[in-house]
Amino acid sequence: MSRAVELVDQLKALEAEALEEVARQEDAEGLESIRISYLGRKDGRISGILRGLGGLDPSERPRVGAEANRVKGSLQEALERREERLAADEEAGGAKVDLTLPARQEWVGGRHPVTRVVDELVEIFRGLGFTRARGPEAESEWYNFVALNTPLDHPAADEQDTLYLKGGYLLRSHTSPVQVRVMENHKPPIRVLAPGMVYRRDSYDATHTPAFAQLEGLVVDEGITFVDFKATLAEFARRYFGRGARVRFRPSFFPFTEPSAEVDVKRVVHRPDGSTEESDWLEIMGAGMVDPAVLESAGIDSERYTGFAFGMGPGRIGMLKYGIPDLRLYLDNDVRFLRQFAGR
């Protein structure tokens, strides 16, 4: 993880811990008080994590500072709102104030974490040249089979893998299709990100859900190869997972790309004591350059143009960055577990 990251995440605990603390306060002292400790321009704790600014890359620090800006603003309007809240109790007398019950603490909500995870990917490739796409969730066999060099006798056409729908569509099982639409529309050069949610007739377990997100790429362009394609997701693991991780690529089949190959990562995993150790061989995404097959079904010249492509699920990302052990935490629409999220 960078330093920007890290100061990034510093900024917004210190911000969820400053809300609660807010709405805990009973009297306008402890508010100027938590003022004073969070905001103060000399010995603020805000500013405390902003000295570290010194030690950032140039252009790691417009993004550090608006961060800080933004916490500082949300804790002014936090403040103010408690002091309103306050003066107006004061002034309806505290008869009328019933004691006995227990004070509400103010709801802070926060992005859903598998969100969260697409748009820390969507930013990483962002930087690398890649722009983002969308496509629609009920899908014609052309586009979710077909044109991506799967014949409907495939295995995962049938059925029992795909949700039908009536007058020849269905729920598309993965965001490929996007990526053809995209190329039906767009001439080379391409550089895309497709996420959205796909659907298949999974059974619903820690590891695997009916209805999930899932985020692929496309890099469509002259003179494109192989290496191309392994510095770009060697780069993007670094990015995420931080400089000391490593990736492997090993062989595999996918109909829509050849070669194809599973990607796997090894992180370095720091621990609270400042010691670190290396994380075993996980499996990211599967990944490959793009058949010609499929690039002539969108119409585009196969002996001009070269391409990659792959595809990985934010949720088992999310899984492997906050130690999530079961995919369905996701969809409990448990309070307790979102909460760790919230101003994150």
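Numbering follows the first chain given and starts at 1. Small disclaimer: the values here were computed from a predicted structure and weren't measured. Whichever C-alpha set is largest while still superposing within 1.5 Å between the two forms counts as the rigid core. What changes on going to the form predicted together with phenylalanine:
- In a rigid-core overlay of the protein, P292 has its C-alpha displaced by under 2 Å between the two forms.
- A displacement of less than 2 angstroms separates the C-alpha positions of S252 between the two forms, with the rigid core held in common.
- Once both forms are overlaid on the rigid core, the distance between the two CA positions of I124 between the two forms is under 2 angstroms.
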The other form holds:
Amino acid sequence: MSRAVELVDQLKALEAEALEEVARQEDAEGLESIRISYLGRKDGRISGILRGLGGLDPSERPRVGAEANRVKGSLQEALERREERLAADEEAGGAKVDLTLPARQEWVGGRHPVTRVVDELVEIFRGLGFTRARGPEAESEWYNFVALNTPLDHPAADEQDTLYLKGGYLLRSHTSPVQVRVMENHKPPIRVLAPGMVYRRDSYDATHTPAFAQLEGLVVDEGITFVDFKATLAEFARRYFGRGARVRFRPSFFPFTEPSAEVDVKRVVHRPDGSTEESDWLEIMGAGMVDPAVLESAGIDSERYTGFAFGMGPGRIGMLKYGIPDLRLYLDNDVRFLRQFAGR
Ligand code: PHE
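Having seen the form predicted on its own, can you show the form predicted together with phenylalanine?
Below is the whole assembly, all chains and molecules, this chain first.
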């Protein structure tokens, strides 16, 4: 083999070795030392090979010189590309991109299950002639208690049960203050639904959370009776829980309604084998005929107008509708739970 061919082969082998080292290198300093060790003018390995040029027949020198330049160029370029790659990786938070990994599944978010229940309830009541109303979450004692016929020394207004803010304000403990705000600003006939968050100094367990959604309903007009009250809520229950659903009114007490009731629902559950079964009674709301004192404090003539009101818990209604065993599931933010509602 001629000396020139030998040198060309050496250059090629050196190139292969150098490219492999570059590919394995993980930091910029490493790349610099590779550059010095191969391309360094004095002690670089390519210069070392070129030192053999002197012993060659002059006609063979250009061939070896050309190969040396090609190898230098190829190595130079490989070093630059690797350097850019490392810089880009670093910018990406040091993440190494592995193109062989399976693609991440497409994930389309959905409404929160409680939001879905609220939307469904609002839709049903819209069909019964209700429109949406809203009020502030930071509420005054007047709207949250006093205007609702609840004196401030009533147990509900106790520090133990209520989250007070500065200056006579508090996080509303129910959505009922919206009743008063609506009555102050609108003349009967009134048919509104007010969804929103409410807050109580409560434990955090399967059936209580210190923050939860409520849905307030209010109807005020001439000639509204207990019949309208019962019929409206029974019709709502059938539309939401299915035809076989039944409601039960248990006598209760709220300062702002008289008479008052707790409303329970029992629904028909369809089992996978086609048979049916009735659920237990589950309490879904507090309700009653609007107390005349509440109408009067909002400036409505209680001799002429009557009405009914209700406050339900969409979270509990969702528990009944979807068989959710624990209120905390709504707040854990566990996607395995939440995604079951994404398509609904
Ligand atoms: N505000 C009551 C509660 O939070 C529920 C309710 C609303 C009762 C309207 C009667 C009328 O418990």
